[in-house]
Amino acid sequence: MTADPSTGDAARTAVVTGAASGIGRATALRLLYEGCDVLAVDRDPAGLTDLAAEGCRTLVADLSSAQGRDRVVESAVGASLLVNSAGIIRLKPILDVCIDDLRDVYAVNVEAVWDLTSRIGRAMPPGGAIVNLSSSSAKLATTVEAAVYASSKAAVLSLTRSFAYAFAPHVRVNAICPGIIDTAMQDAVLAQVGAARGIPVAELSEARTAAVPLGRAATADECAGVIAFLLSDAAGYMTGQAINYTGGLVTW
């Protein structure tokens, strides 16, 4: 890489999807504060308002559609960094899942990641870097209500490895597998899984946290720090990797 976003030595253009909330928002702000020109992408215009006020360029786009992804690619000219953070989850008992559930989730979690990685990545200058958001659920099967989401995140790991080979040595592609992160998505998962299992949210949350060796959830800001590292020169010898960020919950 010709510059390290952690040093602010030179402005680099970074595209961050799913930037209106959670890990995506924290990452967009982290890269902005470290000197990057950030294009923050999300389908939620209200969620992008404060990012625009901070200095991010913003783009409202629905990544489940080809037209939405086209808009991102057109706006990403000159980008050397890409974070595919956009993702959706549909919680349902595994035996109730239908093909439409698969298509809805895969359109954002797999198809969009593949398309943007392919088209933005191939146009990056030497030294570019991409981070795809996978999940600890790609390696665990304990929350069967999230089976579709989990399978989509496993697909992200596979496509990350393939693009890492395809783009080497000029562009690096890595993935991060977050575990329990304190975000609105995690709150929704607890509420819906708790309701499906007839377990109070507080009890379910306590049990999940107890399974984490470090004994707590992580913040979105902490996760954004690892993503910034993967994009930086400090990770310049890393590609095709899936970094667990799970407090020890997953170690493989």
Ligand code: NAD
Second form
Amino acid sequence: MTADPSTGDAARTAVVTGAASGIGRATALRLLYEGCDVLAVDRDPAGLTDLAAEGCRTLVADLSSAQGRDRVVESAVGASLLVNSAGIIRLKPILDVCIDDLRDVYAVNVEAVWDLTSRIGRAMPPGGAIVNLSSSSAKLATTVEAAVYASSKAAVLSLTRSFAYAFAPHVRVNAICPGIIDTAMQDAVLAQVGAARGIPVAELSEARTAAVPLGRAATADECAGVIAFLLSDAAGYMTGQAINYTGGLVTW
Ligand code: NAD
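Could the form predicted together with the named molecule be given as well, to go with the form predicted on its own?
What follows is the whole complex; the chain from before opens it.
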């Protein structure tokens, strides 16, 4: 996947969205350290500052808008790797959800993933690879707080499979379904769910990890390792797959 001094291969260009935080950030840094030329994309300029200092190219863009996505596609010329990690969650009981809630979440979690996968993927050279961030919640019924998010992540699984077929055999497209990864998004979920249910955050966090067979959350760096594997030649015979990354919480 990376520049190989023995063969003189050029460094590969990777586009990573959601790179200002969490899994996207860890993935951008991992790919950078592996020798890729990394374009780190996010709507949050402050979160990109130190990635620029590390050596990433950075682009501030709001992926919920067509203009923002156009700017990413224009800057992605030559890319052979793409990680769609930007995502949002809005927590609300399913029967309170209105159509604008759905559109807000889908604009980032589905439209942007579809659009960037389609436009950047079709321009990739043979050997290109894409990883989309789905979620274990794509496979579970979550009527209490996260139904819109869960349905958006189920859409990511479906579009991953379809683009895998569309781009085969030249470009591979896979997804990862994380369970509990220690990031700002996870902190926000715990705070909001804890407040809604009247449960202290520490208690809620403990109850969630107690349900995980491996007994803990994962770090963003660990998750980035699996994403890097899916992008690498070691996964060269994998496309259209969704890897559970849940510590055993979800096994199907
Ligand atoms: P995070 O909140 O730490 O990072 C998400 C990043 O996406 C942020 O930097 C944010 O600014 C960016 N972003 C959001 N909307 C954007 C927009 N419109 N335009 C550009 N950038 C935007 O979240 P994370 O935990 O690192 O999650 C990364 C991905 O993994 C998400 O798609 C999330 O749904 C998925 N995921 C996370 C977990 C978890 O436990 N953390 C579990 C399952 C799936």
